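Taking the form predicted on its own, here's one chain by itself in structure tokens.
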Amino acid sequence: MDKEQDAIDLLKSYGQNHIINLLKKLDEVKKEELLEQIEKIDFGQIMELYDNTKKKIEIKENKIESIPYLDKAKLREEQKTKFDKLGEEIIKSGKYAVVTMAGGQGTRLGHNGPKGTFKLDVYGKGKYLFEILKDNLEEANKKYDTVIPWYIMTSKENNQATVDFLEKHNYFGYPKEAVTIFTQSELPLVDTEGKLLISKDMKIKEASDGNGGTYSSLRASGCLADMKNKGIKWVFIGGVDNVLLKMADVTLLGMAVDKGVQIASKSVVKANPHEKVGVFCKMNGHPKVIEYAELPEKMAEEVDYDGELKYGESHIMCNLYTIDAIEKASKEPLIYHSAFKKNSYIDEEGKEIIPTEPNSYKFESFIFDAFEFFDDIAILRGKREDDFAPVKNREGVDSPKTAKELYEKYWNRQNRKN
């Protein structure tokens, strides 16, 4: 069959016709790589997600309820010596393996590359994300006598410079043969009438499919494989711009293992019932997070017995799995959530059109979706102060600088301990 033929005859049924007029105008190289593309989109996935940009979330309040959490500062002192002995175990025995998502463009920050590359302004001379991690990544190898394997999600957008510029600084002093890069997976931009962009080079404009496509792209880079042969058997997975993030907390890990459970998190509360972050919570009976747009506002703000927030334990980020339930998840077709935002792309005469307003869907799964596979969860809250200082914003909230006076203010009490 005709590869040229097949593709248009494709595009014709999906109502791309702009793209076949694009296939036309190519050059031989640049019409392969287009053809190359086509085949491996999922046309009828994609208009799917378009189709359900025009439907209505809807929660029916009755199915959800509140999840049972233990919080870190009030466990009793054997119950944590048991958790961290047991945490510890793993670790030293080699179980463990950490995973970053870095996928994302310091954009928002205003800064020109990787988010990771960021260097946030502490102590006078600085430190950049990820050198941040490594530092916290160290601290439990030194700790427990190991070397932790460290996974790196990227995107195709920023994997060269990332890998650039770990390569640059020498990873930061850690060993380099512990450490594994990998990108994550795409899908298309559609416009507001179910159109693909095209890009500047000529092809399906594509963007990263959200910190849900983790557990695919780990099985489909080999990472999920390599992590079998090493006898992993915990994988925790975090953002790269959270600086207090603890990526080897062994009261987490031996509280999931206590509990017998196959997920964990860390959460911390709610600054307030209206505060934008997802919460935990269970629907159906299995574990969810709910995003603070989807959550009605009656519930927001419900408290309990004791006066606390019923829905107030916020996802950080910060999630801890057995291996089998990586590959359980990598396995199965997340849901998709739809961000309409502003992206360019070359109309039909050849030109780059800048809008000045939304103009496209971007399709995310979400890494917290995977919860409702498993029947619990364990959730250990954490402090805000200890725990979550995401750098996300150029100013005000979540900002480089609140993340500086967490980060300071942290160290400062942490070297008073010692």
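Residue numbers count along the first chain shown, from 1. Values in this document were obtained by computation on a predicted structure and should not be read as measured data. Only the largest set of C-alpha atoms that superpose within 1.5 Å between the two forms is called the rigid core. What changes on going to the form predicted together with ligand UTP:
Relative to the superposed core, Thr81 undergoes a C-alpha shift smaller than 2 Å between these two forms. Once the rigid core is overlaid between these two forms, Ala220 does not reach a Cα shift of 2 Å, moving by less than that. Taking 2 Å as the criterion, Asn17 counts as shifted between these two forms: its C-alpha moves by at least this amount when the rigid core is aligned.
Form predicted together with ligand UTP, following the form predicted on its own:
Below: the lone chain, stripped of partners and molecules.
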């Protein structure tokens, strides 16, 4: 009873009366489950994050500078050879691992199931996003005569569906013992009035807390320790939804080694000044990615002496870290951003509501917010047509249609070369 009363007092103080009403309607087992969940939730933190959604984010321009990068297409031949050799040595000696972040909800795509289980309509037969990633790793394994350990991050919401899918497809032929699936942490979803959403199983609805959770989840899941046991020195972390993602780019890896940095990233130049991507810069002397919504318009359009966008290097979730960098990032708290998304929920009458427009805030930390813990980053500019074909939206830009076109064009070019 005390536990229940404590929960009721807590919920009242945070204006969550609808959860009190729900609590009263539940049977003993369900009630106990909800009480346990309530105990674990930091309501103060959630309400602070909700209040922040109403504040305007301000960036002081004078603290920001552009960031140096190397253009892969313009490297001198001996420079490229040197980088490639350094990178190859690491991969060949089994010191390289890859992490795929597959814990997102994929709300914009609206596919029923984890995003990696989406089948892209390529070359008639089609390929699943997980299969496309597997192809890329398999190609690297063949080239460097190794088996790259592959870690896949899921959310509590999509973990079972991901495991079932990969099992059913026998990991698309990737050696099963080299695949590790781990799950990331979650936070409650909040509606526009600051009320926590209720899920179908009569609990507070939670969702993965952003791809910034990768670092701490790698540590909490034991994957970081596992990597250390395996002698891994460099870790690639990438998204699940870029069908041209190169997960074992020896030039990028070698460049990072050559420059003696702890983190490196592949960028592509912005398609236009107002493309909705985050861009690299230096803030207070540290590497940083500014989200498109947070970049002042004047800066978005600024060009340098060569007429190139000053803040034109987009972050495409193609990042590389030393194992020590992962360890460091896993121990530092990251800030949370809010994203306004469509999330179904159970209303006070017990009816499921499936919104057609965004209705709730999801709080997410971003993978790139850890960059500022480091003094430097090596950035290699890739090519959009070789490196970036994301599947984000159902239609229009960055949709299955655009990704299919880019994927097929890329592979037609490669096949012509071979």
